[in-house]
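Below, in structure tokens: the form predicted alone, a single chain.
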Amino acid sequence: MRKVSAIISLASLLLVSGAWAQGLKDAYKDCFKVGVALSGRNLTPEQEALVLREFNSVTCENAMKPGSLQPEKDKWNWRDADRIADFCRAHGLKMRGHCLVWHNQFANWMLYDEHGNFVDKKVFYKRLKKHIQTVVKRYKDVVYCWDVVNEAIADGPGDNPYRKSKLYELCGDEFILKAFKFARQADPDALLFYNDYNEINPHKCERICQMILDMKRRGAPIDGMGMQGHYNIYYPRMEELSDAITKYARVVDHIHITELDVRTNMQQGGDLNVDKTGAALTPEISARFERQYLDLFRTLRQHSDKIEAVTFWNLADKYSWLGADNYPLLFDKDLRPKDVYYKVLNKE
């Protein structure tokens, strides 16, 4: 009864608000998939109804990351990933798998022996292959693509384009090549993506493109580029976004916007030291927020021949990794659509 009441309540809200005619997935069906990242906290009747109303693709926000799934050797934590995958299976939603290799939230036990020293690379690759293939095979019926490697390129200046992570310290750039090969072996049909933030910055964009070309020459089956899209109300300029999309389209066949949100302060990108205070919602800040979302979607529509999916990084402000005070999504902390939602929906 509680579930039915919640669904009826949300349906009534959408009817009153005028949004019941179509959701984002319907409005953009001729442009690209519209997806959402979910955690276990999002699996409530009211939120599930909103997901089904608006989206046709789902990503696990954290539940499929290596450190979440296998924090210790052979000790698997499938609960939240399975719950989200089962929700998708039950309702015919396809999933973006996120992610198989990331220096943060990694299963660090793979890298070390019992004395805390690096294992031999062969030992590491054996562990990594088992992890990747176990995960990919478990979800291959519902996951249509994977972010295989996440954030392996450095942001700052220097001759070495790669992030100096423990993965890189042990393996150099070879771990990227191996991860993509292991994923392809596990599911020959899945699309395989490299995923990163600050991906619009011209310097980093060039580094990413060169890495992808080099890896493909060495046999890495990289199908697509995941442009994370952690932006703010001041960044990016749409010319930079267009240029980056065009450059990535020259080196891969598939481009997704994978983690879209727009915060109201000056921070952007994937830095985990997030300022969750946001900016006061003055008329000027609200207008900038609205204008940025509308400009983003206009630009993405202009590139709908290249962009295949746009995924919001969670459903509503209350559940965002940026905090509700950053006001980053189209639905507020009470799951109500913001004014800009209707303008995005109507392609203004």
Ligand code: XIL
Given for the second form:
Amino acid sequence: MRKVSAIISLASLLLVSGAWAQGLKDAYKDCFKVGVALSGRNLTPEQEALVLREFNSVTCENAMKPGSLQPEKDKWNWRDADRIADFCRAHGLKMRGHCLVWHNQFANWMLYDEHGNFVDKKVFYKRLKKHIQTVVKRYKDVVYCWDVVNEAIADGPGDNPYRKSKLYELCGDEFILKAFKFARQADPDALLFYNDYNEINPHKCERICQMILDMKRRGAPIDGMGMQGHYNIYYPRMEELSDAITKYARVVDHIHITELDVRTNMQQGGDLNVDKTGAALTPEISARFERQYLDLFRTLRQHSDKIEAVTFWNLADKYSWLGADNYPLLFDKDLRPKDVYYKVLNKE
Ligand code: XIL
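Could you present the same protein in the form predicted in complex with the ligand, rather than the form predicted alone shown above?
Then the entire complex follows, led off by the chain already shown.
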């Protein structure tokens, strides 16, 4: 009898403390999905077990980008994307598709002829359509949403809101409209996202909202906004994050945080020229790091009526694109949960 009551009180203690939650996906099941970006090297038994315990959405960190999938015309490289998709299929995990059009890691051959000159816009669209539709159809059973266009808006001052990429040089803003239409034709059920960084910045947020409204007016099926979430321990302030979420919610029905990480150095955003030197983990830096993660999750929980998914950009510091010295994720360079992991789990 005493044993039974001991078990009951232990159980209620666990229940009250929230420790019965198995992982982030369980702790946050009433708020949003919790996702993770993976590359081929994450597919080890130890990491797979961690993914299955903690997350209920998976993104390919690189494997589904055009430059990875079709580096040359009609030469397809499905290996890593298929491995990750098959892992998800085997365990009933759904995926965020990333990404169909981006100026980086793009299948640049689509833009040029054999002499290195731009092809006619029509030729480019034909190639793009084939690429998008082949990829979207292949993963239709497992991918529930796609980042269709990534980072088409410029950061700097100036009147033109669009990034001056080769895509823009050839097509103007029309490639955005086309890409969304091609994706919708290939999978009418997938949610289609525009995805970008510095998305909290009021100036860029305004540009993105105007672009989305304009594209929708012209017939682009844009369902959602992907807020990349490449932050640091100083930025953003929570008021700014709240404001941005509120503004995006006025122009789209779905908002995801798509690539969350928090650096200890001063850089933030999507620049691929990453400074991998983090700040030394003094008590002050550690405290700021924890504070930032807890503030971020508190703010995201407050907006859980608008935010449907929060994805970390890789599983652990060991494999982060920012380098382990930037200390950016909830699991460390040895794949062990940091103190802040438990605090996020318990919604402190
Ligand atoms: C990054 C990957 O994490 C790196 O491994 C790769 O070398 C470059 O791209 N914005 C995006 C992501 O949308 O696709 C980028 O991912 C990070 C910035």
